[in-house]
Amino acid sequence: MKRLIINEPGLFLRAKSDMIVIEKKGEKILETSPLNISQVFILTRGAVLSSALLKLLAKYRVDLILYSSFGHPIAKLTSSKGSGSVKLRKMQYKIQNEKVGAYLTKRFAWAKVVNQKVILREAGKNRKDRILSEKLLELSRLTSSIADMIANLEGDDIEMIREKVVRLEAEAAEVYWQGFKLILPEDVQFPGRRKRFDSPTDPVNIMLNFCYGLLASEVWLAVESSGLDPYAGFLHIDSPRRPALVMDILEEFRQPVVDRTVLRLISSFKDPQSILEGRLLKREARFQIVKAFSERLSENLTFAGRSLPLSSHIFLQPKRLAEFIIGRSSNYLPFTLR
């Protein structure tokens, strides 16, 4: 999946003879066919886009996504030729409060905790420091036991199940972020997990939040292509301000995509604090992170017997969920690392 990343202010994007043209100060710096692009990322506030370009992107079904300075997707342009399915959506709404809805609630949360366990276990096995290795493996076992508890929760009342799952998820997160801190280089500041609304000031949390925003847009596009309603979730409660189903499926990919990308990148920075400008990433750092994020999505992983790029697994996962909801599959297999 090729992305066109617009990260520099002062660029003018327009269409000419069915081609995407990018100019700066009147001089052409890039011309490419929309057939070569699947997404356009707008990361700067200073770019100008013509209406002809927007029509061209819609014609070739190239998604255009605008991001905030924190990496959160704030707007997107997609083709009006949607793939919504009335029958599928009716089934999705119907099972939200049924036993099968409770089952899906557990599956999304279980996958997230299993992936946390795998990150800790792999880090523990790769550490030469015996004490650190044993500590990480111990934390991995703890998260594994919490994943088992989530899987073994009983009951058909989705509200009760969701409440218990959220509590266990929080316990797993506390253990996981303790371990995550131990995996980071010793000189990297990490005060614990801080979400975007906590206004973190350290580079690790700012990078995590930025990449989770990129991942959310990736999952959102996949959910929309499946015909499912992005706002009708299971683990996450319905809200007009938050795409609950996108957040559900996103849980499966946080560690495989984002956490691994951040762990790799942070180790490559000589001075991680230098990538920040206040509480924001510098323009060069944003570009570097998006590049690393895209490269991670291009890496092949084997899941459900298929070796595919991570981006393909993200694209397929809502379709697998739709197959389960519509009754064509007997279970839903959430994405997990080995």
Given for the second form:
Amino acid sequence: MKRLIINEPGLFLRAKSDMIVIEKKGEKILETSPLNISQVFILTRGAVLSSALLKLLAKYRVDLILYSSFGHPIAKLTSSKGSGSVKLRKMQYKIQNEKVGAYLTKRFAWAKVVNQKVILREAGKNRKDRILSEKLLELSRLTSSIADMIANLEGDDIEMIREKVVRLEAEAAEVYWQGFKLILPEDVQFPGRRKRFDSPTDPVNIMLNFCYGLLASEVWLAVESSGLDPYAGFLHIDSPRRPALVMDILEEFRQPVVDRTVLRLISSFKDPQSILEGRLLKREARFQIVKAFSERLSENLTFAGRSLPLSSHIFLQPKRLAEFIIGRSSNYLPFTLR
Amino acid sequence: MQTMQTLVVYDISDDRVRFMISRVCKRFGLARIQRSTFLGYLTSMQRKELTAALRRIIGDSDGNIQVFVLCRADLALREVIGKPFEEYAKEDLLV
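Taking the form predicted on its own as the starting point, write out the structure of the form predicted in complex with the partner chain.
Every component of the complex follows; first up is the chain already shown.
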């Protein structure tokens, strides 16, 4: 579904006879029906929203998401009419500490590592430079063996499994980011992976963090519409601040959605450093990134026998998880690239 | 929810009524593909609401409105000649 993205300061968003109207200095620049959009992203400061608009969005179940300047979702406005799926949620909490929970923990981490492997392998196959190509293929084999180790972990104690999985996942990540650095164009600075809390200063990490934020809200909406509790996770530990289940499902999509987009974009920039303004992205760059991101989401991919846009796969994954949790399907197939 | 392409065509002489019809079509997220023709995806429920609203607007005044439901195959056979009017936007709206 389409998004409405607000990236310019000083815009006034209001509702008029059940339509969303956007004005700039008193002049109407856009008018659209809430039926045409599924989300409103506010990426900028200084946008003005009327309460009638908020009501309109809630009425049509259009989610409004406010992002920090680093691209992280800070606030979300949703309709108060939730989906009351008590039975599903009870099952979700119950299996958190059961063997099935340990199985899911392994599945999420496995998918992530497999996707990392695929990125490395593809990059390795496409390199003309034989030494670089060999190196990347070698790293991909290494991640592949870690993926197997995760899948083959045995035991019923979920805490112990989680600990082991996290350790293996970190090992794979180390290999992966090493390879990622090799895939980047030569003139691009990449000091290694830095998360949002490490306050990175290089364009690649800043872009990655920004896009992971966008992806998080995408997954979040999908989880919410499936009726699962976004805060009760398997691989990630429950926390009142962090939606653990969202982070779990996010792992399946990091490489296919974000890393691909960033790799593609960074090689199209002449001077990647110029997209930054201190530790923040410039407005025009933000524009380009969001565009590339949603273009990627609308690309068709075949998974589980269905060729659908990537955004639909994201939407379906929590539903598949719910089917598994409630016992309607016997296994859970996490999203992986081929 | 399954949505179907819905085509709304009308012929109304009263300016005020005609304007109200176009406004309702826009409110339902339809795109104007010709002066008095709108096209867009609607669920069957939305279509019922739309026809009810249109019926209310046209009341006793002259003219008629026709609402067609098109399947994807039928729409694919469509040919556009000349400059296209405002098409249904598939991309995100960036401002």
